[in-house]
Each structure stands twice: as structure tokens, then as C-alpha cells.
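Given as C-alpha cells, the chain that follows is alone and in the form predicted alone.
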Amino acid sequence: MKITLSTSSPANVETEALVAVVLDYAEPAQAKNNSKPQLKVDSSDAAVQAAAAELLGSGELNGKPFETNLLHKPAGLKAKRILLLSGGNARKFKSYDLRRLAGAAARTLKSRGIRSFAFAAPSSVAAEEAARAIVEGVHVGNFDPDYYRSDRKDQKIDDLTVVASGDKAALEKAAHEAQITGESQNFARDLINEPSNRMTPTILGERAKKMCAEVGLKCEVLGPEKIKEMKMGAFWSVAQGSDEPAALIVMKYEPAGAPEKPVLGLVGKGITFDTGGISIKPADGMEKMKYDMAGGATMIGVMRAIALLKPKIKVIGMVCATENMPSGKAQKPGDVQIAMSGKSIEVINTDAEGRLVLADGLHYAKQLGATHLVDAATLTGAVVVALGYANAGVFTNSDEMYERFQRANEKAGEKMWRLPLDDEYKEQIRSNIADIMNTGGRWGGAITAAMFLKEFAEETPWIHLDIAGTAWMEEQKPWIAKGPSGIALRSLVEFVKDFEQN
């Protein structure tokens, strides 16, 4: 997608469609009394306000978020159309909402065959922040997952113009960085979307190597013999049941001039298909388990973004990729495995496999020099019980690291919520015959899974992101298609940048 930055007045921009944000400026007391909304275009351009005035004053609109109206040949504007998108209450409107409106604009217009448009940045959001949100949001809205439909329509946005006032160089920088992030998020979504017969661990490794070659990253893909040689017993215990070879993908970003420390280690779960193993899952909905490598895909996408953004900080990206299959070679409930760290693990449930591969990934990242760790994984159904499909779960052993991540998360506009990691939960994963068990029972399942991983992060500052409920959109939304979301990529990119800046 071509991105252009314009500092002209919105009325003077020649485009197929000009998108403008409409907000409800009614006072809270008025809203409670169900009085009519007070709708106004969030723009300082008088011509844009005038073009929308008759419709907004008609009383026909409710002003609820994502209410959409398309006007043709708007008077006083050079645009062929104006798309009015409601952002809801003006007091609550933020860049988070703007990002979603930008996605909705892309999806609305491309469904009508419109391939280029301009988006007038609302005056209520700081200009650079608005430019970033618009570009990222349009990229999210531009993605569709229907690759294999023979009747697929070629509907996409090719050109976006962001219309904003302010320092043009700063705005262009914000838009350029947002484009890199948006493209990297869609790159990750592309990996997640592929069915498992077209995204095996081997293919995932090949895609990672190709990407790394394109952007200048070091990449090494280690196969089954090397995994066994390094005594990654937890990782190999999952891989041993599949005929598809496992792959340990290691990507390194080592920019000139970066300090020796810190070194960030980003570890992703890469289960390219999860049957549950011997503890097999129900058939209903199992087809979705191609997405169980979303954490790994996210880390590959993050490495792409930072290679192009070029922060002065060393980063190691790692993906532990395998299938989890039932076979005569598969591990069984009750087996004891020895992890790379030397810890012994009693396997209670073979469907709790993600934490096993991550255990060895976290330990190996430390061996490679990582001083700070982040893992991302579609790890537990329990996090969906706790937080639903709206928030990802965040766990950490470091308040300082969490504060950094929270800043990045807020800037990225992704919903996440910190959950506890108290020592009491460790009792649930104690084993009678080994050091720990790979499950802690039904209660607090997302927490005990994180507590398991904490055993391998040890004293290294570490964050665990459980994205099981947010990595896949269960239904289509106005701003995003049903399917892979690319959650956590934007937050992790901002997190890496925050480490460089602070």
C-alpha cells in the first residue's frame, strides 16, 4: 500500500473518497436523558463541516461508533465522496478508537471497489499519534483471509493519503514507522492464516529465513538432530509424535553501535497444528488449531519490523516450531521429560504442550545472551475464561519490566490485562515424582501455566503474553476480518523502541 502524507486542507484534497470522523459532543447528562446526539465532524476545516452539516443536523443519525454514511459529490470539496464515520462520544474518543475507525474505513470502501482514499486526521488526537493510528488501522482493515477461494474478489486499498496538520517531517516519520508496523502485523497474520498442510514447521522456517534475508537479519533454523543434541527434552517430547520435522528458528538483530546489554529475547510458541496429542482435543473446532503458532508468527513479524525500524538494541527472536500429534511415537500422560535446564517435568496432559516447547526456548534464549525475556503464546483456554476475547493476559516476574511494557501497550492500542503470579500457585504444579508437572488442575489454569514458564525464566526479567483468546477474531468486526489478528506485535515493537529510548 502506498502511503502519502498531505498537509493541505481536507477540502482541497482530490481523492476518490475523503474519510472524516464524526463525534457526539452531547454532555453526559444529555446522553443519560436519551436526548438527541450533538454530532459534529472532528475537523477544523469549515468546508468539511459544511458538507456534512445537513445530514448531521437531520436527526436521522444516532452517533453510535461505526455508524457509516457515504455522500457523493459533496459541495465545497474536491473529493468525489465523503465517508462520515462515527467515533461515538467525543469525551471518550482516543487513538485506540481512531485506529479501529481507520480499519472500518478501509473495509467499507474496498467493499465498494474503491482502492484509494484520504483520511482527515481528527483534530482531537495529536497529529503524529493520529497519523500512526490511521496508517496502522488501515493496514489491519486491508487484510482478508480468503486466499483459497476460487471466486475471491481482488478488493484491497492500494493508496492511502493521511491529511494532517503539523510538522510534515515528523508526520512522515510517524506514518513511515506505522507502515512498517502495519505491514509486519499483516505478515504475521499471513503466516497464521495458512492451513497446517501449507505451514509446517519446515515451511515456517523457510518463510522466516526468506524474510530475514530480505531485511538483513541473521537466521538459523535448527532441525530435530540438533534439538536432541542440545538436550531440549521438553521441546522434543512434543515433537516426537509427528512425522513433520521440528524446527528451532533463531533470528538475531545485532545493529552496529548497540550496547552489549540489554539483549532482548523474544520467544514464540510455534505449534503449527495442535491435536492435543494423546490427550486429544474434541473434533469440534479443531480446524482452528492451525493458529497455535500465532505467538511464533508474531515474533517473526516483530523481528521484521525492528530490522526495518533499526533501533540500537540487540534482539534475539526464537520460535520453537513443531506439530503436536498422536502416534505410536508420541509422549503419553505420566511420562517424565528432562528439559534443557535440567528440570524434570511430569507430563500430566499432552495438550499442555506449548509450555513445554517454551520452557526450552526461554532457557536457550538465556544461553544466547538474552538479559530480558518476553514470550508470546496461544497457551491456555483458561485465559479466555478469565478475560474473554477482549484482552490478552500478561504475566511477569518484574514490576519494572511490566511498567515498560504497559507504556508500550498503551501506545500500541492493544488490550491486555495483568494477572497475578503469586508463589501460592506454584503448589499446584508440584509433582510427586519430578520437579514440576505441566498442568496445575482446572482452577487458575492460565496462572499455573505462567508459573510453569516462570520456572525456566528464573531470575531473568520476563513477561509472558497469553494470547489464546485474542490471536483469532471469532467473528468479523467493522475494522477487522474474521481470522488472525496479529495481536501483540505492535506492543512488542513499541516495547523494543522503549528499551532503546530509556
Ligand code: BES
The other form holds:
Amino acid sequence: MKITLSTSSPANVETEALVAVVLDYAEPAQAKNNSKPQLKVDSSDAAVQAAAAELLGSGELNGKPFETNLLHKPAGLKAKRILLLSGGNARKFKSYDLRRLAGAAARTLKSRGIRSFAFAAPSSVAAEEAARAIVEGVHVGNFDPDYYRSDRKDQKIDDLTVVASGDKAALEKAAHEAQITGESQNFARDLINEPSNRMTPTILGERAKKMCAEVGLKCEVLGPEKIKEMKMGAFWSVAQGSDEPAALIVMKYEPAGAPEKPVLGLVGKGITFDTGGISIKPADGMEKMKYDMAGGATMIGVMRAIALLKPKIKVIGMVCATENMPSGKAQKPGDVQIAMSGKSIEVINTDAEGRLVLADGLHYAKQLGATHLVDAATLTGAVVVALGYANAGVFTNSDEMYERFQRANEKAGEKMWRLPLDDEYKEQIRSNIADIMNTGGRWGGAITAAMFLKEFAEETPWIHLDIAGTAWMEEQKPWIAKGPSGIALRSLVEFVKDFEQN
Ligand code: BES
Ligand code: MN
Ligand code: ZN
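Now that the form predicted alone has been shown, please provide the structure of the form predicted together with the named molecule.
So here's everything in the complex, that chain up top.
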């Protein structure tokens, strides 16, 4: 997508469509009495206000979020059309909402065959923040997963102009960075979207290698022999059952001038298909388990963004990629495995495989020098029970690291919610014959999974993101297609940038 930044007045922008944000300025008391919304374009531009005034004052609109109206030949504007997009209540409107409106604008216009538009930044959001949100949001909305449909329309936005007022250089920088993030998010979504026959561990490794070569990152893909040789017994226990060779993808970003420490280690779960193994899953819905590599794909996308944004901090990206299959070679419930760290694991359920591969990934990242760890994984159905589809689960052994992450998360406009990791939960994964078991019984399943990982992060400050409920949109929304969401990528990119600055 070509992105242009314009600081001229929105009325003077020549474009197929000018998008303007409409907010409801009615006081709460008025709203309660069911009185009409008081709708106004959130812009200081008088011509844009005027072009929309008649419709907004007509009483025909409800002003609820994502209400959409398209007017042709708007009087007083150089734009061919004006798209009025409601953002709801003016007092609650934030860059978070703006990002989603931008996605909705892209989806509305491209479905009409329009490939080029301008978005007038609303005046209630700080200009640079607005530019970022608009560019990121349009990228999110521009993605459609229907690659294998013969009737794929391939309608997309090719050209976006962000109209904002302020320091042009600063606005351009914000838009440029947002473009890198947005493209990287869609790069990750493309990987996640592929079915398991087209996204084997080997192919995931090749895609990572190709990306790394393009952006100047070091990348190594270690195969089954190396995984066994390094005594990654937990990772291998999952990989051993599959005919598809496992891949340990290691990407390194080591910019000149970066301090020796910290070194951030990003570890992703890369299960390219999760049948459950011998503890096999029911057939109903199993097809979804092609996205069990979403955490891994996200880390590959984050590495891409970092390589292009060039913060001065060392980052290691790692993906533990394998299928989880039943076979004559597959591990069985009750098997005991020795992880790379030396800890012994009783495998109660072969379907709790994500924590097994991550156990060795986290340990190896530390061995390679990571001083801080983040993992992302579609780890548990239990996190969906706890938080539903709206929030990803966050777990950590470090309040300080969490504070930094929360800041980044807020900036990125992704919803996540912290869940506890008290020592009490450790009881649930105690084993009679080994150091720990890989399941913790019925209750608090997302937490006991995180407790398992904590045994391998040990004292290293670490954040675990359980994205099982958020990595895949079960339904389309005005701002995003049904399919892979690319959750966590933006938060992690912001997090790395924050680490550089503080
Ligand atoms: N990949 C699944 C978790 C998952 C569930 C991802 C729903 C996306 C959507 C994971 O490997 C798994 O099977 N977890 C088990 C753990 C259980 C056996 C302790 C689960 O959540 O049922
Ligand atoms: Mn599983
Ligand atoms: Zn899984």
C-alpha cells in the first residue's frame, strides 16, 4: 500500500473518497432520555463540517459505532465522495476506536471497488497517534484470507492518504513506522492463514529464512538431528510422532551500537497442526488447529518489523515448529521426558504439547543469551473459558516487565488481561514420578499451563501470552475479516521500541 501524508486541509484533498469521523456529542443526561444524538464531524475543517451538516442534522442517523454513510459529490470538497464513519460517544473515543474505524473504512470502500482514499485524522486524537492508528487500522482491514477461492475478488486498498495537521516530518515518521508494523502483521496473518499441508514446519522455516534474507537478519533452521543432539527432550517428544520433520527456527537481530544487555528472547509456539497426538482431539472443529502456529508466526512477523524499524537492542526470535500427530512413533500418555534444562516431565496428556515445545524453546533462548523472555502461544482452551474472544491472557513472573508491556499493549490498541501465577498453583502440576506433569487438572487450565512454562523461564523476567482465543476471528467484524487476527504483534513491536528507550 502506498501511504502519503498530507498536511493540507481535508477539503482540498483530491481523492476518490475522504473519510471523516463522526462523533456523538450528546450529554449523558440527554442520551438517557433517549433524545437524538448530537452528531458532528470530529474535525476543525469548516468545509468538511458543512458538507456533512445536512445529513448529520437530519435525525436519520443513530451515531452508533461503525454507522456508515457515503455521499457523492460533497459540496465544497475536492473529494469525489465523503464517507462518514461514526465513532460513537465523543467522550469515550480513543485511538483504539480510531484504529478500528480505519479498518472499517478500508473494508467498506474496497468492497465497493474503491482502491484509493484519504482519511481525515479526527482532532480529538493527538495527530501522531492518530496517523499511526489510521495506517495500522487500514492494514488490518485490508487483509482478506480467501486466497484459494477461484472467485477471490482481490479488492484492496492500494493508496492511502492520511490528512493531519502538525509537524510533517514527525507525522511522516509515525505513518512510516505504522506501515512497517501493519505490513508485518499481515505477513504473520498470511503465515497463520495457510493450512497445514501448505505450512509444514519445513515451509515455515523457509518462509522465515526468506524474510530474514530480505530484511538483513541472521536466521538458522535446525532440523530433527540437531534438536535431538541438543537434548531438547520436551520438544522432541512432540516432534517424534510426525513424519514432517520438525524445525527450530532461530532469528537474530544484533544491530551495531546496541548494548550487550538486555537481550530480548521472543519464543513462539509453532505447531503447524495439533491433532492432540495419542490424546486425540474430537473431529468437530479440529480443522482449526492449523492456526496452532500463530504464536510462532507472530514472532517471525515481529522480527521482520524490528529489522526494518531498527531499534538499538538485541533480539532473538525463536519458533519451535512441529506437527502434533498420533502414530506408531508418537509419545504416549504417561511417558516421561527429560527437557533440555534437565527437568523431568510426566506427559499426562499429549494434547498439552505447546508447553512441551516452549519449555525447550525458553531454555534455549536463555542459553543463547536472552536476559528477558516473551512467549506467545495458542496454548489453552482454558484461556478462552476465562477471557472469551475479546482478551488475550497475560502471565508474568516480573511486575516490572509487566508494567513495560502493559504500556506497549495500550499503545498498540490490543486487548489483553493479566491472570495470576501464584505458587499455590504449582501443586496442580506436581508429579509422583517426575519433577512436573504437563497438565494440571480441570481448574485454572490457562494458569497451570503458564505455571509449567514458568518452570523453564525460572528467574529470568518473562511474559507469557496465551492467544488461543484471540489469534483467530471466529466472525468478521466491520474492521477485520474472519480468520487470522495477527494479535500480539503490535504490542510486541511497541514493547521492543519501549525497551530501547528505557
Ligand atoms: N492448541 C491447543 C489449545 C487451543 C484451543 C488453541 C483452542 C486454539 C483454540 C492446545 O495444544 C491444547 O490442546 N490444549 C489443551 C490442554 C489440555 C490437554 C490440558 C486444551 O486446552 O484442551
Ligand atoms: Mn494440543
Ligand atoms: Zn496446541
